[in-house]
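Here's a solo chain for you in structure tokens, the form predicted on its own.
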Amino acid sequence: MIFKWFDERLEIEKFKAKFLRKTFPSHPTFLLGELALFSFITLVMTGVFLGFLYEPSTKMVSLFGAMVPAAYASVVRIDLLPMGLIVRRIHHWSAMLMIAAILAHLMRIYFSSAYRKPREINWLAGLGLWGLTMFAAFTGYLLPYSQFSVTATSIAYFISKSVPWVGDWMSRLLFAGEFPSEATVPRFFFMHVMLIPAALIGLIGLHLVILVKQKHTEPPANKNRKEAQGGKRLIGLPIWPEQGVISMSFYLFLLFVIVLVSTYIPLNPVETYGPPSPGTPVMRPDWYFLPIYGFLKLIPGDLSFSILGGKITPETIGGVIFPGFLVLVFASIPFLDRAKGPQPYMANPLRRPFMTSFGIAGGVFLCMDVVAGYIDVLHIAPQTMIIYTILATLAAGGISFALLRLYNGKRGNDVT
């Protein structure tokens, strides 16, 4: 009686009959935006816990007989509550989770040429996730406000001001003024808990609409099995009940391996690090930017010129003009790599080697920036460290794409 009121109001059957009975694909691989979605779902969840104890300000209040930015005493108060530092250690392990995921999904998709007609939107609203989630996970950098989260953001600070011609605008834009200033605290909660969950909503939301509207690219040998029985339909499993209980199991699974993880691998200790203070203590970023860290690295601190009025910096090279190369780059993939009509299966990887090649090299690049990174750790010069990240790109490139073109050469593979 209930359940017919609400469809008589609602259309339930209706609602059911048309999106839960849609075929979710059976293959492993499509289970790394669930993934990521589940991350962002738990990331959520603990956030708003985070929010109710956090205060976003940068006056001084006493803990512990010590004068400290409020900030970093509400962060301290929040690992000494009953579960207080574990929700926090699941808050970041979750971020980092859903940037990985989101990685894996997208070169998922790169090598199976599942970017192409008619799917080039869906591409580009996955890079705007990927960029999204980096940049909220940059402006959850600061919150803690200890020595270590306001040298890191300094870092960015800087690269923003080098930006030529707007530099000065977008950095006090950015950070609410001067860094640090009173207003930036605020500034980046704001962004963290506000703006950037909302536009990530949005950009999930349109890439779940684009996707239920173009159907998931379906694996090679679904071709032959849909021609056997004569239909159109995807082959796979109904989104409800049968993938609706998978993603559920797989999600408890997830939130499992999270807490695990949470409860053995600790964070970057605020108590350790203290809070700010005139000194700089040796700090990395995390690993999603190691790359632009590593490269920022190898340019020579002396290198600088102007174009135009504005001024070109190695900051501007590594932290503007790398990034932003590497985005166009991704962008223009589906544009480069062209399909004539609608391409409804994945591709073979092993039968595409100059774009499977030209990833491969892509990938060892920027280990090779990661590696760069630790250059003073490992004793290497910027120059040698320039050149052995060049020989194995080249050669990761050349000798991938050798292998792969023998290897249809020898099958007599059409290569596309």
The other form holds:
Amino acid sequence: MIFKWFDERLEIEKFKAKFLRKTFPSHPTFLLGELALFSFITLVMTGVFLGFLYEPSTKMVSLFGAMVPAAYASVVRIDLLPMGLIVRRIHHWSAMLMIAAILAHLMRIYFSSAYRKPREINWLAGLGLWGLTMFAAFTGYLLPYSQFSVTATSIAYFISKSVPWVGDWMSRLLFAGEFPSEATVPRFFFMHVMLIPAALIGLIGLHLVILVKQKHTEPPANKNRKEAQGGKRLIGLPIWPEQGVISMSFYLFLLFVIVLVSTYIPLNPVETYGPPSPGTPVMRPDWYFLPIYGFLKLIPGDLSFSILGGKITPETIGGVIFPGFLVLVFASIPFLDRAKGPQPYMANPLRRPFMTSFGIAGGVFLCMDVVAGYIDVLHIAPQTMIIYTILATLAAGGISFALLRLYNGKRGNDVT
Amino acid sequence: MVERDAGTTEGKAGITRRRFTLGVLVASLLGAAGSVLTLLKVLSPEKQGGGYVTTIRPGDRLVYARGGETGVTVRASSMKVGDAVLVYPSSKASNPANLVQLIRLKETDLKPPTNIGLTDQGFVAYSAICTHLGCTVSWVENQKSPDASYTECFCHNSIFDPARGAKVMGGPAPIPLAQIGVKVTGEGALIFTSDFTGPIGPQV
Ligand code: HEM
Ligand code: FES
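Right, and the form predicted together with ligand HEM of this protein, after the form predicted on its own?
Entire complex below, previous chain first.
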């Protein structure tokens, strides 16, 4: 009855036949993208809750007799509400999970070479989603306005200021003038709850539309079956109901895990950090910023020079050139490793010694930068750490390349 | 018919419809770009009362910047050799650029490039804002041999030698922390006697 009423107006039947019967190939790693999407949905839901209670202002107010910024006070009050602390932790844990899922998803695409023709555009869209998500997390970080928030944001402020030529203007645009000032929190709040989520939703939409249009890559095992059928259709599960039910149970399970983790494992305890105060204790950023944080520690202080009126300082090298270079490498991958025709199947990483060992070397390099973030507790000198990093990267790449060549040579495979 | 005419009367009128439209388009794009630039300018204000511009003046009294005694005058007698504290000039605590690390060393340990004239009875003071990315520096105290204590920024582990003009001993900081003159008054309090000897805060 109700269905008919809607169907007569919205042609749901037609939508069902056209869209919901589309095939989603099955492979466990294909759920990684969904994992990122589901974390985002959780973030929006918890974020809306927090948005009702959070106060984006650094005006000093009294909280239990002490004068603290209003933003900080509002977060402490959220934590005191029934379920408030848990919702805040769910928000933060989901942010971590979303970035982890994006990275795992990216690795899946990379090692199965799914970025090749025709999917170059979606690779770039994916990188954009990753960047936006990191930016969302970064702007969210300032909001509680604890000692930790302010230190982290201040570091980022000076990094953005160290961009050659445009840094000064860029930092003022981003931070609404100089940091710290009372204008930054309202601007970050707007970007965090409105601008970035809107951009994320738009880009996720584009990502998915392109995916549907270009079709998903299929596991190579589908190849024979498909040729036997002589068909062009993907082999997998229809989106509704089969894949839809799998995804929904997956999401519910994910929610269960996130709530469980948030109940028992604290994250960003703003009450422990306290409101902004002089003095900076040892503090490390969330894990996804650790490679940049570690890399910053490796740059010797006397390494600065200027070209064409732009000043290059250790901050510029560690905070701007290094991440910029990473982005450039990631973005150029599909244009350097090209395929002649469209690639309907996932490639076998074992058969691609160069790309696979390059990926492993890159991963090891980033992990070594994370380790570099801990040289103070490991008691390693920066110079020594630089040597370790280079050696580990070269060794990982070289050894995996040699092993893969050996493996394929033994089996008489041709490699690409 | 009329449209066709417009296309073929080029010679007479000297301008075609296409060129006219293009001209209007380019002009409006330029105008739009101009207004966006203006908007960006509005959105990136020059000053918001932040930044690292110190307001310390010679004669300002040193007070504790943190801990239970925040705001209380620092007494020379309360610091022994090897101690260090974070201080502000009294009643100017709202400006983070005023944060200073006051250290007491053995007078004979102070070596150039420390400006000895700006020290008094082993008291030496430096800006507490790390010249790398602006964290506050900390004092790493060595209980056994006080002269082996040093100043470290825990953010990216820049290390400064307080006995040698806060020279960078390691880590990413590009320049030393700027020194500032201090002196013990007759009542045993401390006052600033000069400006910072160099730039403070991150060098970007
Ligand atoms: C519509 C979407 C979102 C809304 C409305 C929203 C809202 C908020 C609000 C109001 C806060 C401040 C309260 C607090 O700190 O607990 C916050 C903090 C935060 N947000 Fe979001 N957010 C959204 C999406 C995201 C996304 C996509 C990410 C990152 C992937 C993210 C990461 C964070 C982080 C890391 C914090 C700091 C949390 C903490 O204090 O531990 N948020 N968010
Ligand atoms: S901010 Fe002090 S070492 Fe980076």
